[in-house]
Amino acid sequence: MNYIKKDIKKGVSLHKINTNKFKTNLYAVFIATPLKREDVTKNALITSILRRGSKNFPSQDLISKKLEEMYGASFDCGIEKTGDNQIIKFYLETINEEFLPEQEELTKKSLDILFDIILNPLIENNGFKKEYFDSEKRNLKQIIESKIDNKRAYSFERCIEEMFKNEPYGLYKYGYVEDLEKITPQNLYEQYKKLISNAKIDIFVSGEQKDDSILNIIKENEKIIKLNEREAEYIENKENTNKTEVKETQVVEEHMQVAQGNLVLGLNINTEIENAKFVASLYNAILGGGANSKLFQNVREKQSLAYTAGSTYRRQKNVIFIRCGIEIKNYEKALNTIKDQLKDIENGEFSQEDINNSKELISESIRSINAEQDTEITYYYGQELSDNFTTIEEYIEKINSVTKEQIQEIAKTISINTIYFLRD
């Protein structure tokens, strides 16, 4: 196995991904933190100030410069919603040090300015530096604002945040403009001092390494050494905890100038099968997984109802969403024929083809995880915030292994919590 994760303090750890199939090495440092409305404006903001520049290298300009006299390299961070947790990710990436002309300490310094953007911020008068501050705030404002623009992308979130109404999981992952007016730069510096604290955080290392000086090099940086050891804040995700009966469906339609409807079905999958991860991704393939699915074949092809027709499986919460683009006078006939084929699985009316075309996609889906340095480390990331730690190869095995009668059994299982319809 070419992962091995290695404890630099409690609360920090080091994943190396050994491998030679790339010319580049690439770093990232995850910090986790459980959402909170209190905290998620602030942490998406926090983000993007953080990479405005730090004590060493007060701008960016001078983090650019920097990274092209390391041949070249690149740097990027973001947010993340996985489960319940808010996610803040920093990545840079940087040739290997066997392609270099010359020898040189290309891993170390590398390390060193990624730590130096994350934990030595620029702090004038006990807070970030207003100029960043403004502008940066300006910035996740517009963000904030713009995600009505993508309708379908919102509709998704809106059918997510009535599903998961006062839970973490229905909190946007950049925040709230009403939350955004209250935040100063000293407020943030504080909140910035807490996550740092008590944040579980993780750093991946995906490259060819010659030996275990990485270990040595995080150990034995100045930024690494100050950091306290943590009861690390955050929420495992454990499989089959997500039983939620549900009572009653509840129906959410939302009027604004559309020409075309988006209509989002929340499910809840109501069991607790050992491997139920692994039945429902089976499940989710064939009802809309891809071209062959029943969701594609019968509303968007036979009955032509849909312009886009496909389900999603988010395995942190154990649910499954349906997402078409509809016709608005089309409504309640896709609605139907949805509903129509969710009764279909759970009376087995699939093939072994079906099952067995869905396996193939799965498992092609999983083998390419390591064609690039960054899936490989989001899916080792993932198994990292789970309860159940599952290489690449038993994944596989384990979609494999999957039977009609579970995937029908889990099908008995499935409701609808929430219908969202944005219309005109």
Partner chain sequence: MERIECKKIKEEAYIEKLENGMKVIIIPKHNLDKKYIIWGTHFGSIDNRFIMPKTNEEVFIPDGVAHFLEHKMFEQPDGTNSLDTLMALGLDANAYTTNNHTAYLFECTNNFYKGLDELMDYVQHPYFTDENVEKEKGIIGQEIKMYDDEPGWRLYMNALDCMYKDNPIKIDIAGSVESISKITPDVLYKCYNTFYNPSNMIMVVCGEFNPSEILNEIKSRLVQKEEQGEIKRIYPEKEKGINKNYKEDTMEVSFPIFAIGYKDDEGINRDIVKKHIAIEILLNMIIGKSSEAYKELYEAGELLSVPDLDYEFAEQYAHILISGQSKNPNKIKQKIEEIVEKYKQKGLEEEHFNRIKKKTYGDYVVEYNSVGNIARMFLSDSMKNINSFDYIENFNEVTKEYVEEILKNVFKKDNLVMSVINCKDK
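Could you present the same protein in the form predicted in complex with its partner chain, rather than the form predicted on its own shown above?
Next up is only this chain, free of partner chains and other molecules.
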């Protein structure tokens, strides 16, 4: 394996991925904390304020200038939802020194900037810099409000929200406009200190590393030295699944000025069988994983009801979402066709060939993980957050061992939790 994990201190780890497939080195820092309504907006705001400037690089254009000088190193940060955790992600990508027109040291420089942005914020009056705070608050408001712009993404987000009402997973990763009002530079800085001293911190390095010097560069960084040891607070993702209470399907309809209707269905999987998540992955691939799937074939190809028709399996939450863009008047017809597909799988109306194709589809995507640096990092981070580490080889093996009987068995436990429809 080209992957090694080393603990820097309790709750703070380095993950090294040694690869010679790229022209770049990618550095990432992930901060994980449980999703909570009272923190979610604050954490989103913290992320965007941090990138505005740190003590040693006090403004965004100074950071940008520094990165441009390093052959256009790119810095990025973002917010994700992984299971019941909110993850704050920071990335820095630089050209591998081997491909520069002139020799230059970039690794230490990169990590110095990255750690300074995250761990050495610009503070005044015991709070974040007022100017950055005000403008980022305004920007975040705009980001939250622009949720409606992309109708497909919006519909998906809304279905999740309805399905997980009053649960952490139903929270919007960027937070809420009404919560923004109560935040001040001071109480936000308090939240920052709490976050940095309690959250789980993981540092990833991907690229060609000839020796172990990277570990020392990180260990000797003064911002890293200052970090406290911690019993990291985060929600571990469970590999085993539980039975959930089956409720009556809720139907949610929303109106907007749209030419196309967006239909999203949230499905529960109600099983405790072994390796359920691998079986569910295959079930999902057969249902709506690609061009051979039941949804694509029947909703799009045979009936021309939709341009997009497919499904997504959210592994951490063990739920499936079906998503279709349809002609509004075809709502009933599309819904019935979808329900027929669910029934068909339950009744075993799929072939060994369908199973093999789906296995190949999933295996191929797993084999392709090492073709992109951030994808490979995301895979290993997923394992880090899980209570069970699965290597890429084991993953493929488990997918290949799933049987038709298991898929049918899981199909029988599936119930529609939420039907969401965005229409005119």
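Everything quoted here is computed from the prediction, not taken from an experiment. Numbering follows the first chain given and starts at 1. By rigid core we mean the largest C-alpha set that fits within 1.5 Å across both forms.
When two forms of a protein are overlaid on their rigid core, residues whose CA moves 2 Å or more are considered shifted, and Y176 is not one of them between these two forms. The two forms, fitted on the rigid core, differ between these two forms by less than 2 Å at the CA of E372.
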